[in-house]
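The data below hold one chain only, encoded as structure tokens and taken in the form predicted alone.
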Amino acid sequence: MSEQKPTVAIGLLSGCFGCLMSFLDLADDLAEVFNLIEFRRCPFNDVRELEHVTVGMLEGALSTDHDMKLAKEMREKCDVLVSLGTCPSYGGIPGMRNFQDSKTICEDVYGRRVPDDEELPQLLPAVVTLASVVKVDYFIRGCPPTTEKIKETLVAILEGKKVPEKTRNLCVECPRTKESILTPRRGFLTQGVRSVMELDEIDPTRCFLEQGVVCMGLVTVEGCNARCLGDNMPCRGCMGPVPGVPSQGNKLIDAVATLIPSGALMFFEDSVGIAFRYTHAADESMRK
């Protein structure tokens, strides 16, 4: 490596700063990372003009014309572009607005006085993924990504090493016991679907699906260390689908339908909001 440090820029699209906070959560490891790089731009130093950098990282969804402009500018001015978090990778929660047109959304929020100043960012017709607009070199998934994954990817890029891709589902990381789900059966695993709030008690050691709670782990790629499951909450799929699965939501519905009566799903509130919560904008079947 040359004496001059590689340069890094972080850009914020329509996001919540959660991925940036996860980056700062490196805490003691930040000193090690800062020894390897030189920050040229991030949301904290208020640098307006973007110069050419070694690594560009974008957080947030592409939801406005401003986001689109920044994404293209970052691609032009960096050697390596990293999609930081679930929002640029799959659309994230902002992508759920694609169920309605942008005009209706603005009217629902602002009523009859929708701001129309030309200097304000204008909503795109739909939230889109970063990779659908520009070439992305690396994806760091998660809402937010783990600090370990951010460091691992950034260090690997700077050292010219390959970042290993995860290929299995989250169930391999989940420490919960599977007492019944892996046993062939003629009947359903459970006779109903319940939300976490509806249960008086949740067994912290047993598979959520065996308790009648929908969990996205079986259609979500590993890599988050099953952090939600460790806190006694079911996976909601923020890491995105397992490689080779074009529709995470449809895959979940297909899988769950073999475990519980399909009629039970009809009484499960917001099944679409759970199955497509993070990947709706990237789902070809939903766009059609």
Second form
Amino acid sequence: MSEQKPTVAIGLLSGCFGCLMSFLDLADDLAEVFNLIEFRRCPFNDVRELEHVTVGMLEGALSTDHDMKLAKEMREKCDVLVSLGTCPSYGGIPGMRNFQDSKTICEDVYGRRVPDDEELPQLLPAVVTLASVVKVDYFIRGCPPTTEKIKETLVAILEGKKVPEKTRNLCVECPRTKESILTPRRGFLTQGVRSVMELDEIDPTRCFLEQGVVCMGLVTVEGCNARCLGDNMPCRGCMGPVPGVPSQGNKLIDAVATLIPSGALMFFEDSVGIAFRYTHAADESMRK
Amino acid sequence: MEKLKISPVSRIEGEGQITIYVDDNGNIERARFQMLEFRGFEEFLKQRPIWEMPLITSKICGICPIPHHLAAVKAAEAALGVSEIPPLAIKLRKLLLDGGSIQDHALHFIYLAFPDFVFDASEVKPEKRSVIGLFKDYPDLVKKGIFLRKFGVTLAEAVGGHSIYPTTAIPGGMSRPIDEQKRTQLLDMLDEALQYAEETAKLAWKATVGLSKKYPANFSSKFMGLSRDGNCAHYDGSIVVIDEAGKVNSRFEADDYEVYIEESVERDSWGKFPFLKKQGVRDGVYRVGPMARLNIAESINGESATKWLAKYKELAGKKPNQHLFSYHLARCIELVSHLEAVGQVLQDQNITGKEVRTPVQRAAGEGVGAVEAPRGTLIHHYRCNDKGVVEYANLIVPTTHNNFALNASLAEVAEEVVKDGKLDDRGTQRMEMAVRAYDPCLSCATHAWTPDKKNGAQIKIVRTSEQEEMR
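Can I have the other form now, the form predicted together with the partner chain, not the form predicted alone?
Once more the chain from above appears, this time first in line as the rest of the complex follows.
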């Protein structure tokens, strides 16, 4: 056994373990990975101390002071830091708590008796992205990232290479066909905004926007194989924006505004909760 | 007062720590399992459309997203007044739940818990006490674990789209049927999976019986779980609570959970502490999860699982199993049962039928949905306005139900392993084994909490004297 195997540490911030499940889905390839690298502090073994490692991966959002401490410590102790998944990269779903301030959340939840033991982590005022706190070397996007993407990135890191960046939107991977959306017309594409459950038939081959259902695909970066679209469900944007687009959410709302009669926007329930679902914490335009 | 800390607790799903509070005379005052994450779901679920709940709440947990997805869709259907969905959609949802539990149970028992049964922390280094260490010494076992997970994941993908974050359950049914090719692929894998599950159950039997003798545990509680006509149920059924003697304490529909369950807050935990209202804090402690389900069940799906259930029941005589390590055995018996159930359903060619949904319109309403997640009873509760926008959300997750019990078990182990105010490597492992038996899911437990403002219910503050008595 070689002594020089690259070492890997994994830290869990306020997340859900989903990215690590995607890693475990390597299944039969796990043996190969176990041979290539050596795990130090990670949720799969009993190592508690964070020693210096080659690669550090962080999953979850930065939501508490404990998360913040772990993120900084990890940066210090690793050569290459990976932001694993959409949470550390954009705030992800936990970033939706930024709709309210943390004090309101605590009081709503616990009343006047907010738990205050010194062992408990304290909430940050808002969820922030990892890159806003420390330097990040690699981003693996997606909620969850695909198993292939995790493997590809790990291999690239070990070989000291860059991972080619995806630059197009999800429509290029989507199996559905567009027709009326591409035809010049004076009228609007659809009369209103509907939810999938309300459709008489969910057409599995036609663009969701043409069926009156909001799909985030056109403002979301490619790379997930359009899994949801294949399952007859619209995209919710978990991969984050196309590079160069500062606000995935605003871009979506703009797009929808051009497709439906302007008054119908009023009937687009919870446009912010859909358009900014995964990027609220990263979006400058959402700062209070 | 002194504190002993194990941080982070290893081989569990999420970032948590154990704090043992030791008084000046060296006595254990209490032990706490504390979660170090915070997310706050119930707050930001408000203002979102109710049909988005299955898509957002599945993100509470990457390990058990499927029960969240399904509890949410059931609660949404109840709120939107959907009284009936196509029977095929129900069958598919049950399959989806089976797939999730298969991969979850295999992950927990083989990847996370099993290293404890073969690697003693006083002898084996921390790096080795892992699935990677297992892979070196017990490659066959790990390969079986990988295969069982793969079966669960393949099944979950066939029905739910993703296995991590399914998307296909929508109010009114499923967004798409499953295809024939997947059905045959799964049937081809089934025999091998069943064989491995059977072997896993045997291993769990050995481990459970051995460990329970070696490390007796006195903590006992009531148990809660879903049951349909006495059968162990996961997707539907009534909530049943049995007492320490195994007698039915209460039986209610999920809609009435607030009548039976109350939650308390303690200052040293972000997680709340539910208990049975009628019995109060002291006597109202209950547990959920595989051990609870099998203690409650009179029957279970599958021929082999039925035999296993009988053996399981004999373990504790006529009473419910109380030893925390029985969780492992119960988990693996369920693994067998899920696979047998899946086999029966997949044999039926009609499972690939196309009638999987009925359209649903937005409407005002309120609804509760309960399912059995791998770790226990999961309850989602929503109220929405006529635009379908959620105004109130409350979720009670399995790890929270077990909060009192887990801390009580920890205190019990601490009494035994903390010597002169110190904890050695094996003692630390024993503490962690207690945590792992419950298979807590921190992602779920830290989604945050909302008090019941609707009924103006008061949060009960537990005083230290009561805590003392509970221990």
